[in-house]
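Coming up is one lone chain in structure tokens, specifically the form predicted alone.
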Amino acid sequence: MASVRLNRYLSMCGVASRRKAEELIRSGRVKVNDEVVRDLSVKVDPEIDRVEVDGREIRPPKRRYIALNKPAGYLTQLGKAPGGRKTLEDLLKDIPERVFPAGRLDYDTEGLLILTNDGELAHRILHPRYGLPKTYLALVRGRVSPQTVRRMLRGVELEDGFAKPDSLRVVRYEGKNTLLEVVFHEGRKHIVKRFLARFGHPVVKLRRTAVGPVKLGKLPPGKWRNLTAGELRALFSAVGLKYKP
């Protein structure tokens, strides 16, 4: 790990949120090789420098890398939500890390989530500069023409700019409605249904069933696993990163 400044050390390490850490190094209750530090710009390398909360030695947690199939009716946060609607905490039980969601599902979207504790991987699956494709199963309302297909696959202009699918392709008709696969590679505030709505085609049921190289495959509903050797050593490549195990 690089040299990181002391704030985001901690909160990496679970202590505390970026800025209850600078209160606590504000507050001298933070010590770097035996010297307290109040400067919120000092850098540490974990690897080299011994850091110390209230005497309690601090080390980086161990890198966790979580897929979950997020049942609908969950919010996509940690923590306690108003109203006591659910949340990602009722579904993650015995994780010792403190991980996040690398990306979000609306609240009645189901489907794969990656949560983790290494911050620049998740950063690298959320940012649409990294091309990371998320595919996802969309049963819409009415019976999609191949006329229509073509047109969805030239993209159109929605009200915060230019949406275009990496790819998009009927599964198969159910009834008066379509399934239809779809992936884009960025994540903006419900893209997938404001695209296909523009489209006049208003979503019914939403699933995410992969990020990138990582599939949702075969886990049920709100259950989670640890990603595999393999799926981070592809996950990794597909941001530009290297796996070190």
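Residue numbers count along the first chain shown, from 1. Given the structure is predicted, the values throughout are model-derived calculations rather than measurements. What changes on going to the form predicted together with uracil:
Rigid-part rearrangement between these two forms places its hinge, out of 162, 79, 59, 147, at 59.
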Given for the second form:
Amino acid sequence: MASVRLNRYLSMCGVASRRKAEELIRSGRVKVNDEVVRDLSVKVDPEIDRVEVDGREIRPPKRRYIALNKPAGYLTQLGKAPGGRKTLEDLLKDIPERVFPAGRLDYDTEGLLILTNDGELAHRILHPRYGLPKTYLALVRGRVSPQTVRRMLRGVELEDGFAKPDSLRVVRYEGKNTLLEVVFHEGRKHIVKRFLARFGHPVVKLRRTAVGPVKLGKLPPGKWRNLTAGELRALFSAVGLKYKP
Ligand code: URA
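Now the other one: the form predicted together with uracil, given that the block above is the form predicted alone.
Every component of the complex follows; first up is the chain already shown.
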């Protein structure tokens, strides 16, 4: 973990919210390397510095890497939602670390979300520069012809810029609908739905089945699991990092 602001570090360790942590610092209850620190701009390197609150040593949080199968009907956010809609918080009650989702799925989209307290990995999962492919199964209205598949593969201009899938294929036809597998390495809002609607094939149902080398597999909706060491090695390497267990 690189250097972080002291209040942020205290909040990452679950001591208090960032704002409450600022109050702890201002009131002289926090020591760094045996010295009381009241300066809010101070940064600490958890691998080097010793941080104490009220004389109790604060340890860096354990790294957690979780795969969740988000069901439709849940908001991709932590905490409570206005209007009482369900959120990820309802599915992650038994995880003590403050993990956050690396990316967003729409309320009505289901499938794989990776959650972690590792900010660098989360950033690289999301940023298009690292090119991590995200794979979706999209049930769309209408029968998508081979010519349309070819046009889709060339990409199209959307209201916020050009969009082009890394790959796209028909999995099967289901009556008047088509099941497509679509891969994008970017995460603009509603990208899959907007892209497919542009070709006259609105999405009926959307599920994310993989994030880079991590696959949803048979994880039931609403359930989570820890990523395996093998998945972590592959995921870190896919975004140019080295996994150190
Ligand atoms: N693209 C979408 O349109 N929705 C999602 O939830 C994810 C990608």
